[in-house]
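Just one chain is shown here, as structure tokens, and it is the form predicted on its own.
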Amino acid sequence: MPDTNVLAHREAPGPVKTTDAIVIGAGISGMFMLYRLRELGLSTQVFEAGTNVGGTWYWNRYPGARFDSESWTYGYSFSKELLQEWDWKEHFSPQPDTLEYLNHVADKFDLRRDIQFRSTVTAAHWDDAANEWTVTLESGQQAKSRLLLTAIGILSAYTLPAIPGRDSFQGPAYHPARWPHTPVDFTGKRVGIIGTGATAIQAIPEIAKQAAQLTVFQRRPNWAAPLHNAKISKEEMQQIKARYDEIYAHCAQTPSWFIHEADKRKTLDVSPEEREAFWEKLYAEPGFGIWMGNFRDILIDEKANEKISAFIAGKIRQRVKDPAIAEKLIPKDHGFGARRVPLESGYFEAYNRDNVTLVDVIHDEPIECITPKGVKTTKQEREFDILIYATGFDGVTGAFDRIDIRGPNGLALKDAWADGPRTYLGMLPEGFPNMLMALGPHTARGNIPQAIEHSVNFQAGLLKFMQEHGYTRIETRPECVDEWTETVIKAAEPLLSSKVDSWQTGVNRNVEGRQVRRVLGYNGNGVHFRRKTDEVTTGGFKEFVFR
């Protein structure tokens, strides 16, 4: 499928430029990395594949794309001035507004002068003798630096469906992560969408409003809960601004940097009537409360999870008029919250429309192939004007695998991580000197921008320590990597999510070799993670080897 966003023009290879640091990516992570590296006085070159800043919010322009965490907890918190001058328009910001915000940040801090756009990094090789990295772009251009920092995102390596004939379709075909910069007009069109994951759950209600016919091909249904989005008035925005210190202090004390935290009670310790009333309240509230503010055992206890799953299944049956369609939309292979819960605006009601058809490709109509005219199933060929491949991402490690990263003695990162990632705190990979990662595997996540700020601030402190002591090289200690890897694995064991196939457990049927579950993130309490990083900092970074 052609890339409709990045211009075909590529710069001819020029002289090799040397800087103190190279950052891959100019999304939320890369922009903040650049800001902090400048503060340290380090010359920095950022390489970005797109034509502008924004990362996720640059690429994902599909209909309905928006935050599922509260806007006013999602932005950067490092600048009080930035917090006070920016007005969020909605509680859950749509993609255009978010991209506008990130462009505002780039303008305010003059970030673009150190960012080279249309620059896809294909390789990064470590030279042990020179103590530096050589980065190679798709154009053939090369650059060198002592430090390599990755800001490539956990969901940036999009995947297309492994269906025969995929490239034969004669009409336009889009992946949500490579949506055109100009709006796609679905008016009067026959549209087919393959996939019912998070992006499809946002896009389907919007496309259904325009399309003459929308056919949804579903392999496995996903749980979803109402977003309950609303506009933010000027008065409310002023109240939010007055509370920013309180809001961010609160988020720093919750397990995942969200405003939500689990109820201290257990599901079966309250009466059925009280439990039902509590769930009705959460279901009617905006945001992740139904998932992250629920009883504390719904994500670890199967009996508790069965109760909340039955409640959400009941809501789907209430909202979908056709009982047979409702049953197809209720997951049977995992419980509510065991995969990341998409938040939706009218998703289930979309299936009540006469112009929307749901096709179950597992039980009713398996897809045989894509044809020039559409999709051929075991029962018929369905013709379409537009196809959408909402088939997700090779999560967390996928973006690393797509770059030829090699450490000492030519060791490929992909090979080093073949049996699972090995890092310390998810920020430095074992065996790869002077390589730092924002949102690397085995780090704490949650509310992404706040997780990014914490990670980048820790790394900035590490680099400042190196400056103060005259160090030019840093590596992880193997025993500390062993300890952290064991911590990460143990933290995942009690969770029901660790028993479910998802991008979070490294499973993607569209990617060869991605059929075995792996632990890709730190799923323990984020408060404990933040305390751990603070201890490492105050202890003088003894967990690392410096030269």
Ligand code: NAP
Contents of the next structure:
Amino acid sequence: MPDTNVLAHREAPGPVKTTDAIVIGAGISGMFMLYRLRELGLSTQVFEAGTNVGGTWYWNRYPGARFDSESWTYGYSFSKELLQEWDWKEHFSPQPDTLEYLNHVADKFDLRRDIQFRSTVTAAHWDDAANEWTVTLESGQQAKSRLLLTAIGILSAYTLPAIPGRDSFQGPAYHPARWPHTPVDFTGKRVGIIGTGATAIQAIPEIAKQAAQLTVFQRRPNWAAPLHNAKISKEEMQQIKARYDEIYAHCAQTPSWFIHEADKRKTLDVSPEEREAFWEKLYAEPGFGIWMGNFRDILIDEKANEKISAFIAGKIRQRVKDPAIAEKLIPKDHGFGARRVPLESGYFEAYNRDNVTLVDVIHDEPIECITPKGVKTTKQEREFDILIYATGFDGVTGAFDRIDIRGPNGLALKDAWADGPRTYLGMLPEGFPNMLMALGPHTARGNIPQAIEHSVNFQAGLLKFMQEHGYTRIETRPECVDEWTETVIKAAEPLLSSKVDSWQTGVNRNVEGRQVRRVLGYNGNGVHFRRKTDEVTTGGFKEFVFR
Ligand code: NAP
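The form predicted in complex with the named molecule, contrasted with the form predicted on its own above:
Next comes the full complex, and the chain you just saw is listed first.
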């Protein structure tokens, strides 16, 4: 499968430049890191694989790509001016608008002058004697810095299906995370799509409108609920702008930093009628309310979860006309919310169209191989003009594994994390001096840009502290890493999501060695996380060793 042709021209190796900091990635995290590092007066080089800023929103240009977080909680909040000058057009912003927003941010703060594009980092090695990192790019170019900051995202290491013959298909084949920059025309085409995760659930209704035939190869169905997107009028945007302080303050006080917050009641404490009415209301509302604003026990109590799963299954049966197809679309191996809930716009109705076919590759037609003409199942060879591998990502640690990161004595980060990540707050890995991570494993995530802002602000505070004290080296303390790792693992224990295979539990059957579940994020309350990080800051960062 071809990568996007934008990567064809790479920088030739130049002289080794040394700066105070190197940031890997120019998505939401890397851009904000650069902004904060500049404020601290630290010279910085940012290396970005793409040709422009945006990260996730630069790469994922597939039809239907959009937020399922409210746009007006997704922007950076660090600049009031930026908040006031940007008008979101839709409650759940489509990818082109989000990319435009991030380009606007890059322009406004003149970020691009420190970003080198078309620059994939392949290695980062710590030199203990020199107290600095040497970073190597795919081109062979090298750069050095005292600080290494990773801003490589949790869902950037995309994975193709491990199906025999995958590369033999003669037509165009795309992974949504490497979607072409010129729109793909599906008119009159026979299209096959493998995968039914959040990406496919957004793309399928859009592609179905254009393609002659769309065949969806489903391994395990996912629970999904309506997004209910709508345009934002000028007046509404003015009201939102007037409330930004309140909106961000509210999000900071919720467990996942969204506007949504779990209902205090338990599922079985209310009457079936009241429950039903509450769920009808949530199902009709925009956004993640049905997942995050639901009864407080639906994600931890199996009995409660069975009830909400039955409710959502009922909705799928109502929306899909063919009862046999509806049954295939209802997950049986996990309950509602135990995997990240995709929000959809007409996903289930897509299966009512004559030009859409659902193929259940577990129970009906297992895929044997990809052929030059299409997909061969145990029953037939299905021919296509275009194939889409919407097969997901090697989540969270995958992007780290793709870089040869080595600490003192040549220890590889991949090996250090073989039995699970070891970090403090998910921000500094154990045993890798002067390395800071945005959205690293074991950190709090929830509403991603808010998580990024919080952790970058924390890290900027940490670097300022080092400057003030003349420190040039920071490392974690083993006892603090032990404590944090235990906290993270404990927080995951009661969750039904911990008992299910998904990218969130680190399982990806297309990647060797990714069959065992791991805890990859801090699933505790975001409010506790904020408190903890604030305590570390006000306590003078005693949890770290400085030199
Ligand atoms: P995903 O949720 O991991 O889904 C991948 C899909 O591909 C699954 O249905 C998987 O089946 C299937 N698959 C993988 N390998 C296969 C194979 N060899 N044969 C057949 N099927 C195969 O990935 P995603 O849809 O890209 O979404 C990942 C995450 O990105 C989401 O959970 C979300 O956090 C984020 N995302 C966010 C947005 C948004 O903000 N709106 C949009 C898109 C994605 P199994 O389930 O059986 O493994």
